[in-house]
Amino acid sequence: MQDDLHLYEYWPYHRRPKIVWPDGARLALWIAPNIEFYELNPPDNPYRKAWPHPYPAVAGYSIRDYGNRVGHMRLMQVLDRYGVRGSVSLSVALCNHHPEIIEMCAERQWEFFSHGIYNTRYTYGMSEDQERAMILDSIQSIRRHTGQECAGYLAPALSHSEHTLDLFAEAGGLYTCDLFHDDQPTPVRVRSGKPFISIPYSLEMNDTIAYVVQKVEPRRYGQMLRDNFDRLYEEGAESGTVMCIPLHNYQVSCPHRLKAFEDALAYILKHPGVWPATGREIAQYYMAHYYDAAVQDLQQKQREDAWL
């Protein structure tokens, strides 16, 4: 029985080599609002329904279609007003549903990243073969509707299998945010060896964790947001970190939430020596500046222990 992913090494974070961001920052920010297309009546999977009760699915598609309408416009206004760009986790079939979000996404220079192209359709059951094609499916649409190569993925609700990395990466991807194990980016394995990464996407700081899961209040979730922000701004001063704060359109952007996260949004910002950027920025950063220095050291410490 496989008793770990294998995709990655065991690598202390207390005895890496020191990550210093652009201008000297210690922190890199992205936010990465998700951008999702739900169908009101998608082909049964198996493996898992995508709505909790019976067809049709009134409450949960409508508010998922309120983000669409109503939420993204919101949280657009808030980044513009900050001058943050956002990285889309992009459910790709809105370019065909409501392109006009992606034309407004654009005309900002936010990165598209794919999260799949319907957050209803999952890639448990599919064969290698299937999901590849979903795979070259959504990076072909992003490249198609914005101009942009897709350099990070997302697998739709989660839905990673054991050849995910490996087909987005033999595709030409440079990131993934499928794993939830470190601070830093981090060298990925993958099957064809070419160089990959994982960023950091925090599940703890999703406001769909925070609001559906942990069921916490705004005022709650903006204070974890400053809570998450101290502790790793704090230890950037060491090595740079990575802060990422996945978000909704149809959980955020409600009138009584999105105050909370403005006013956490401010209180990062007001910091020295934070960098706010895109998940395609860090990734393209990191290669270029800490990727041979890490698989360097990893190497090195699996010498060390193989004489332990």
The other form holds:
Amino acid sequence: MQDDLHLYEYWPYHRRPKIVWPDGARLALWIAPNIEFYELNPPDNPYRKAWPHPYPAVAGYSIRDYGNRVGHMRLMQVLDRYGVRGSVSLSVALCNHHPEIIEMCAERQWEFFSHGIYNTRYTYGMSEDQERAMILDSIQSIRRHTGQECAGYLAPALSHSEHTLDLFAEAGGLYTCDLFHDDQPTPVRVRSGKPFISIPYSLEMNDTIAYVVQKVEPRRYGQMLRDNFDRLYEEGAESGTVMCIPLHNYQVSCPHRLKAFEDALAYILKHPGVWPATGREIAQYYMAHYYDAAVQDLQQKQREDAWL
Amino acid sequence: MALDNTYLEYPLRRYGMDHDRYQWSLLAQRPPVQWPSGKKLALWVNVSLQFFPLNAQGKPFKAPGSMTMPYPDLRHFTLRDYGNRVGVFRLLKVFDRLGIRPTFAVNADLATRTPYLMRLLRERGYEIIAHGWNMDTLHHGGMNPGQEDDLIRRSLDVLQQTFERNITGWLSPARSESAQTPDLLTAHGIRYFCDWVNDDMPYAFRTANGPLVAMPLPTELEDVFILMNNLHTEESYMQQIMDAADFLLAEAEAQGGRMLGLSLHAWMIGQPHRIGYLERALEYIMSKSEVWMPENARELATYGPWAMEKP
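Right, and the form predicted together with its partner chain of this protein, after the form predicted alone?
After this comes the whole thing, all chains and molecules, with the earlier chain placed first.
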């Protein structure tokens, strides 16, 4: 174990090369519905228990199933109303279990990125070969079922190894959602030296963190989304920012919660200069227009301590 | 370092669910349900009446609301008992005023301890749902099937004798089940249960001894979950119920009948500073002409296609 994986340089938030998103937009907005499958009876992982209760964990399993049976369509209809495409953080086994959901998202040109095979199979304890096989399985499943080249990765249940990002970059990946260190895309160091970046994926705006961990009231979640947007939008005039709303169909889509999200989304989208995009689109635009400048700026600042 | 390679094998990676209990289906794609008289939203209010033993063992876990202090935890024991002495009578007044016909999920152990309350519920003709033995006798994975069979039989015997009628509904204490609970329930004549929270409408559930209807009684909208687990305000609790009703009514306009299952606990919502918020939420729902108040949960469980479908 290391005290720091040195995945990125310290890069202060001010005096970076200015980012301007397409059509002069100052904030890139992406919505990331997690579409997950949790197994009723997963194999044991020596480092993390899948369920707090002995098999069958009816409470935990059934509310997550609710997301796919009931919640998904509700959330998709809200995003349809506002013409926003989702970027799906996908447990790829869902392509087998619930292909209807995959087809509906694909028809809408939503992006699919890898969130592992099942959200009950953790990276912990895997050898490098095992983790590589799991990542390749997920990329191939997305290609086979949707025709898309997987560009992004969010490790299953946020379970990582020291090599997760290296392996995903080597498998052809472009961006990671696993790092929460910034409100703008940043270069990430991988051992192959390939260009690879982090796209902000906010844990703070994540509905499951808000509802399950912080236990906030639905209307307060709506207010948090607006407040988060207001500040990032203001700062985006100086240099473009990214706002991500990670969602879970079993949380945000409950009948007492969905309207709070919809009202916040409507509020955000009525502002000029908001670019509703997918994770891949943000990553590709950044790669094409800002990656080189970012790397150069970083190198110069490391050399000269120029920001001091 | 490596995991056993079986960790990367997925024998149940297939169409549908990773078990055989029910069919996979999207709620939004099912044929629309028509409630009587063109109503849009069925309201089902269930009150759980519970006994929390003072000497709780918490096996395999403590039910929400169980004892937390060193023995004897009189603080929590009496706070829970409050519901059966005081809170429930406050609830009955609200139901009477608003014309609500609730169901009561009753721990069999409580039935033996509160005969007066049981007689009152019987005389009022409420539907009773079996709620297991007590809140420290959980059905759980790893328990002996013979023991569980006895537990279900004993719970149903007590309740059926007390209420002098067949009981066909079940709610497991803390919604905890073993792998065989649904099979044992149907063997004992149970026709619907309320443990699984994976749908907003009833659906058909497969067991070894015939079909069972899974009834939606959401935890996410439950008084104990919102007020005790999430520590939301009473005002917010009320808003969340109203928002849920509005949302489901709107969905019903587009997709056919919906139901709202409201799970209450006399010891939680029956407190004087809380009951008024429930009352206002129920008043709001009952003021809507599209709301249907069924006779009881059994009527809902046997009403729709879920009662006829093969799971």
